[in-house]
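Only one chain is given next, in structure tokens, and it is the form predicted on its own.
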Amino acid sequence: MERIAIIGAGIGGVQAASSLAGSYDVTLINGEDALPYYRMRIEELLGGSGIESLQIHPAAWYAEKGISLISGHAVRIANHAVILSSGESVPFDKAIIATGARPRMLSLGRSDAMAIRFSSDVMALRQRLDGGAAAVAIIGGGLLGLEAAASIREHYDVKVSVVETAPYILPNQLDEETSAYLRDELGKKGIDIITGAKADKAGEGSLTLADGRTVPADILCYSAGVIPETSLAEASGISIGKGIIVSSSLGTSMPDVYAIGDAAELEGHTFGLALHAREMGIHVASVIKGTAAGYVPSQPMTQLKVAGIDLSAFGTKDGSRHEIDAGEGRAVVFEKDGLVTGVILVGARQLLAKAKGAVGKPFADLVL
């Protein structure tokens, strides 16, 4: 039976183990101690959960699928071997990386600034909140940013702080008008968001902003972007941009190798969703199986609940941009040559099966 090197166990790596076990001997590298979790639920951790309860799969489902698990940190990849730290060698005749990506650090003198991306700093940062700090700063006012705040402030009574260098919070995902209701929503519920921001200094206690003003934090996290993790592919000697650089069949310039997630770069493009993570482990099953053409991301789609506001965002926000009666909440359209480019929905679930299903359709015959 063919072998499968899988390096990284995100939702990519899990999504590719879970399409090729069966009919090939999976072997899929954890490089965390948990078991693979979902990331983009690591703030519940402040609210007292366990780990287990963002796991992907249990224990057994690896076992019954007949995936092999095994933890350990791929340092390089030669002769079809996937070499770790320990000094042990995983053979395959095809591997996939799916080592996602690293948080975005910034060099502000604070040592004991913290990032928020993986469970392990989660966990870390309620540790540090039960001591008893007094104010949180937060720079970064993108999802991950934004939930964490949302978090902390549910489960502690605490000052939060968001500090962002975009002029309105989640630029990717609303229109500013959006962005400034959902705005004015979190601050109701204790955020205090700094836009138009940028960090300069941190010191004992506070961070500076470059116009001078001060921030209260006792606790500073970063939550600034990530960059794609290559290096295990820049140490085995593959092609790199921004990220790992694919083609459509998302190999990689060593034969036998592919990148998927976070870590890859297609086009020019690099990826930061769980939707396209797991897009990219269910094509990249499919190249090996043969059965797969080129690879085309999906448009851009984003759901999630922000201090228990709920936000979903569809398409794009190419066009005219047209508010729409949502009754409790906000609906905006965006329309271009007649046809829905994007649905943005703010506290408006009601709506939600309507407008997954509106984008790239006719805007005349839209009905929210």
Ligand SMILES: Cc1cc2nc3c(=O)[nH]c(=O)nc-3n(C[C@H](O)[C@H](O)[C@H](O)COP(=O)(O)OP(=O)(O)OC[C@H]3O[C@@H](n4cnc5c(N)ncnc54)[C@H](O)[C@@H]3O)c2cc1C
Contents of the next structure:
Amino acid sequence: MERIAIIGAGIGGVQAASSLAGSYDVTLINGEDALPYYRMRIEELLGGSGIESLQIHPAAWYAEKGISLISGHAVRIANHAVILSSGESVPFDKAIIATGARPRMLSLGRSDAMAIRFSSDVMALRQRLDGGAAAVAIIGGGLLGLEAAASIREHYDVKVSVVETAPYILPNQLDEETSAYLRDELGKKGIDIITGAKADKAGEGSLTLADGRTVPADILCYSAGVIPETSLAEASGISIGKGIIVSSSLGTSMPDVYAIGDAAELEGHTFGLALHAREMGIHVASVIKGTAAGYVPSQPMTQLKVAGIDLSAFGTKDGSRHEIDAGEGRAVVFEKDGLVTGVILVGARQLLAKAKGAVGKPFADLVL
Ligand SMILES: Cc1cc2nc3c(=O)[nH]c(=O)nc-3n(C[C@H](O)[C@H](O)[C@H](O)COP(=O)(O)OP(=O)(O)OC[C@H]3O[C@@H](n4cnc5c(N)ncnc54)[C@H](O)[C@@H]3O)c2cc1C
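Could you drop in the structure for the form predicted together with the ligand? We only have the form predicted on its own so far.
Starting with the chain above, the whole complex follows.
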């Protein structure tokens, strides 16, 4: 059987392993201590549950599928082998780099600043909150920052502030009105959102903004985007840009080596969604099996995972804005050149499938 080495056991790596299992001799290299888990749900750990509750598959599943799941940190790929930091070498016929991304950390002068990317980050945050921290400042009012703020408030009675440079939260996904609605809803949950503000420096217990205001911050948490994890590719002489550069067949500049998920860069774009990591995991398996055409990423979809707030966004905000009363909620539709470019749903979960399907179709045909 052909040997496949997959580096990184996140959403993309596990999906690729699952899609290749049975037909190939698959080795999945896990760089974390825990069994592969759903990264998108790590904030649930703040509620006190253990990492087992987030496992993608139980330990026995890998053995049943014939996937060899090994622990290790890959440092280099050379001569059709992955070299681990332990010195061990994993030979392969084809390899898939699925090393994900790491959080962008800012230098504001606090060595104990945190980010939320790995389960170990959430466990460390939990420990500090249990240890009596009274105020958390989160830099970045994107999806992850807002979800983290809501999760902390759900489980701990602490002051939570979110600092965002843009004039309103989720500027890439939402229009200004929907963003204002969301801000009010999060405000009701006790989250203080400060927009149009730039964090300047962080001292012990507080964060100072560029306009001189201070925000209480026993814990300082960065949620200012991610950087594709390209160290392994770089050390192996594989071409990188923002991420690991791949062709539409997800191949890198090194023969027989592919890259997928948050680590990959396709036509100048990097990804940051589990949706695309999973899709690429399926796609790369088809490429290896010889059955795939070029990878075309599906429309991004955003769903805020905050209890009691039902908000989803598809596509972009290009063109003119139309507000539609959707019975149980509200839909905001964007239209350009007669086509639907994007849909935002507020409290209208029943329309998810229709809204997703509407993007790219004629606006005149839209039925929600
Ligand atoms: C809190 C949070 C919430 C999110 N919510 C959503 C959501 O609602 N919807 C959505 O679509 N996306 C969401 N995302 C983003 C989503 O989790 C990522 O897009 C997805 O996990 C990317 O999958 P991946 O397989 O490319 O990489 P990852 O899941 O990041 O996995 C990469 C793995 O590779 C390992 N690794 C790195 N380098 C090495 C090495 N040299 N050797 C061995 N192992 C290595 C890493 O430790 C990691 O385990 C969220 C992310 C976070 C952090």
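Residue numbers count along the first chain shown, from 1. Note that the structure is predicted; figures quoted are calculated from it, not measured. Superpose the two forms; the largest set of C-alphas matching within 1.5 Å is the rigid core.
_Rigid-core frame, C-alpha of residue 340, shift of 2 angstroms or more between these two forms_ = It does, since the residue 340 C-alpha is displaced 2 Å or more between these two forms after the core fit.
_residue 360 C-alpha relocation of at least 2 Å between these two forms, rigid core basis_ = Yes, its C-alpha moves 2 Å or more.
*Answer yes if the CA of residue 326 moves 2 Å or more between these two forms after aligning the rigid core, and no otherwise.*
Yes, its C-alpha moves 2 Å or more.
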